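In structure tokens, the next block holds one chain alone, the form predicted alone.
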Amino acid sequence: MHEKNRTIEIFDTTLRDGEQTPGISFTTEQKRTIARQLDALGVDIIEAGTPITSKEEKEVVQLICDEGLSAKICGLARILTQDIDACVDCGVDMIHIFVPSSEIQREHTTKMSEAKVKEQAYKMTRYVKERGFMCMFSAMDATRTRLEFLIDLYKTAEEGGADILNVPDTVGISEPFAMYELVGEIYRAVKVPISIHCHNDFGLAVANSLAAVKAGASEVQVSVNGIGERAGNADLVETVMSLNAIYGLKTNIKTERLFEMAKLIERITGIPIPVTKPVVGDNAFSHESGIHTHGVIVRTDTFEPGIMTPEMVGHRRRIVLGKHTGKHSVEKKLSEIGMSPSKEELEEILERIKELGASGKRVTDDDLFSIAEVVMGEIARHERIVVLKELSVMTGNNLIPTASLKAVVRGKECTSAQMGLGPVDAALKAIQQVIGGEIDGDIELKDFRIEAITGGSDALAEVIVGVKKGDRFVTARGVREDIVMASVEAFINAVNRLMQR
């Protein structure tokens, strides 16, 4: 059943199941932004929400339907006419109806017999089709449902006119071998396409989804960054790249937009992407170990999958400095700014970098360049393109944070005043504005990390930033008692190093 020429549909439930993540609640505008970005990504179906939930939910689903997106818009409904009518009122393309099918859920939630479940499933599937809509039918808690009844239920929904049958691992208790067998049984029993919806309670959501595809499923339900109930859903990025790169199957996803999609959800939800997260984490294509960095400098697929590159997903490769760093990575980074240390100088620079990394500090590019200048006696070569003269920030509970600054850029005095979401945001926007007016090409802030070095309210704040211009990327740090000043200092240090030739 694992045919190479198949195209797997991607059904995204970030706006529905993803919003059920404890502590997450999207605003109307955030939902519209996410829907537009999912559409640009190439998602086939967007589950926009459950319209019956509230007046506000119904309105936002309708707004998404009115966006004119290429993706089909789906609304979720129980097997109740009022739920289905709410989806109809929104103008969705597809109505996703569901009913609990496992014994534990029937006995303790719906109080419905197997016969009653079948009767309602058929009746409501017909109701959706008679209203002229595509119908997806889900047997909720399918992986804990008696197999004979489950297959009979799916056949009943198929007879009622269901366009696609969804198999949910509602509490995430399946494993890939069991999932393959279950979906295989259903695939052989019905003629309509099969969709899979997996939860991640044991960290197997993506693996279970892939097993279902291998058994014949032609659609996978996912969420961005795997957000959702409890431990979340199958992650969109990991699922898509596994289907594409490992299975060799097609999807309509524009994979080069995956990284920006993940970062959008990180920013809106406030849930940080772990640095070790596959594909989109900061460390996904980062290398520190000497043998690893030497390998990827010579040929990238020595210590990367090869079938997946950072360019494929809109990410970037990074050589990271630390106590495991080798001389090849140090030599490469220095050569990028025209520094060519002798063999003895390179050994000394490497030793100092290792000492800094062993002390527990994150080593930035700026640290490397400063150490190299000291060792090579080239302190004078570092021309400061940007010099901060004055900075003031106003903020408060009834004030929009505003920063005004004066800086010298390439010898020219410049001023700027900018508002932001907070004092740091306002200050960085102000410095970006003055730099942008004097330096050709956009300088982008790509990374921003902050942590307290010492304890107490007067703790030293260490800020590490990464900035990019064209294909060059540089990291730098700032350390101050004032978080705003530490942030501006780090940004200016990075810009000065970035512009160094």
Given for the second form:
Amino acid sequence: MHEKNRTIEIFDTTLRDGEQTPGISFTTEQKRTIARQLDALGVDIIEAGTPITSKEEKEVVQLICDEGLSAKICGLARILTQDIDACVDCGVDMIHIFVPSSEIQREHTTKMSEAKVKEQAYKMTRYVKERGFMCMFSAMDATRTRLEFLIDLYKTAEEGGADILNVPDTVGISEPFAMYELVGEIYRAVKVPISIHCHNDFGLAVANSLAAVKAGASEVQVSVNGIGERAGNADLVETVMSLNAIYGLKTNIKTERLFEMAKLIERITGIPIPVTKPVVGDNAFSHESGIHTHGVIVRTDTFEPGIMTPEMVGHRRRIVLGKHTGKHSVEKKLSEIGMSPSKEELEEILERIKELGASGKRVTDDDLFSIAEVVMGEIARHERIVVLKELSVMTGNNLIPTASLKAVVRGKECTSAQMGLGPVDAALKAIQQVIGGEIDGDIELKDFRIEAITGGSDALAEVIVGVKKGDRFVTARGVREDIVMASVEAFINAVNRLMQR
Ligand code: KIV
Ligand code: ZN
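Alongside the form predicted alone that was just displayed, please also present the structure of the form predicted in complex with 3-methyl-2-oxobutanoic acid (KIV).
To see the whole picture, the full complex is given below, headed by that same chain.
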């Protein structure tokens, strides 16, 4: 069942299973923003929520249905008429009904016999179809359900009119070989399409989803950043890129929007994307060690998959400086700002970068350029285009954080006052406004990290930023006792370096 031309449907459950992540609750506006972004990404179906849960949940699902998106909107329902009616009221395109099917769940939750589950599954699929809706049927905990009964149940739902059958690995206990066997059995027993819904309790959700596709499933259920119950669901970006790049299968996803999508969910949930996360993590296309960076500078697929590039997923490649840095990356970064050290100077610069990296410090581009200027005796050469003169910030429990700032940009004194979500946000907006008025082209703040480098309430704050202008990207640091000052200092250092040619 591994035909190359198949298009696999992407069913996104970020707003439903994703919202069941302990500690996550989206506001109405956040849900609408996520739905619009998922639609722009190209997902085929958006599971918008479980309308029976509350009046508010029902209203949000209704609002998402009214957005007029291209994606189909799906609502979740137990096999109960009132749950299904709530979905109908919202105007969804598809109703996803589910019932516990494993012995352990039936005995300890619904107390329904296998016969009763079958009877109710039939009645409720018919109920959905008689009301004129597309019906997805899920046998919850399918991977722990007696196989004979499971097949019988899916056939019953098919007879009732289900348009698609979903196979949930509810507690994430399957593994790819078992999943391949199970989905293969179901695929051979029914005629309607199969969807797969994997949880990540053993870190196998994506692998299990791929195995299910190989066995015949034509739809995968995923969530952005893998959020969901316990260890979450199969991650959308990893699943899509594996299907595309490894299996050579099509999806309707605009992959160049994947990074942006993952960042939106990171920002809204406050759950940081780990640096090592495949595809969208900070390190996914970063290189530090000498051998790797040399290879990548010559030809990127020497130390990257090649079948997946940062451009394909809207991410970017980074050459990172540190204790493993080799001379090729130093030479390349310096040549970008027109510095060409001699062989001896290059060795000296490299030595100092490695020392800085070995001391446990993150080495920024600004550090590299400062070291190079010292080694090459060019201290005076670095003209500062932006110089901060004054900064004051007001914040408090009953106050919108506001920053006012005076700076000299290209010799001209400029002022700005801005409000923000917090004092750092307000100060960075003020400095960006001042700079934006005097320098052509957009300067974008891409990365921002705060670390305390000493302990206690008087700790030194270290802020590292990554700033982009056109195709140039520069990292710089600011270190102060005051987080706001450290942030503005880091930003100004980066802009000064960006403008250096
Ligand atoms: O994990 C699960 O079984 C579910 C069902 C509602 C499909 O989320
Ligand atoms: Zn689930």
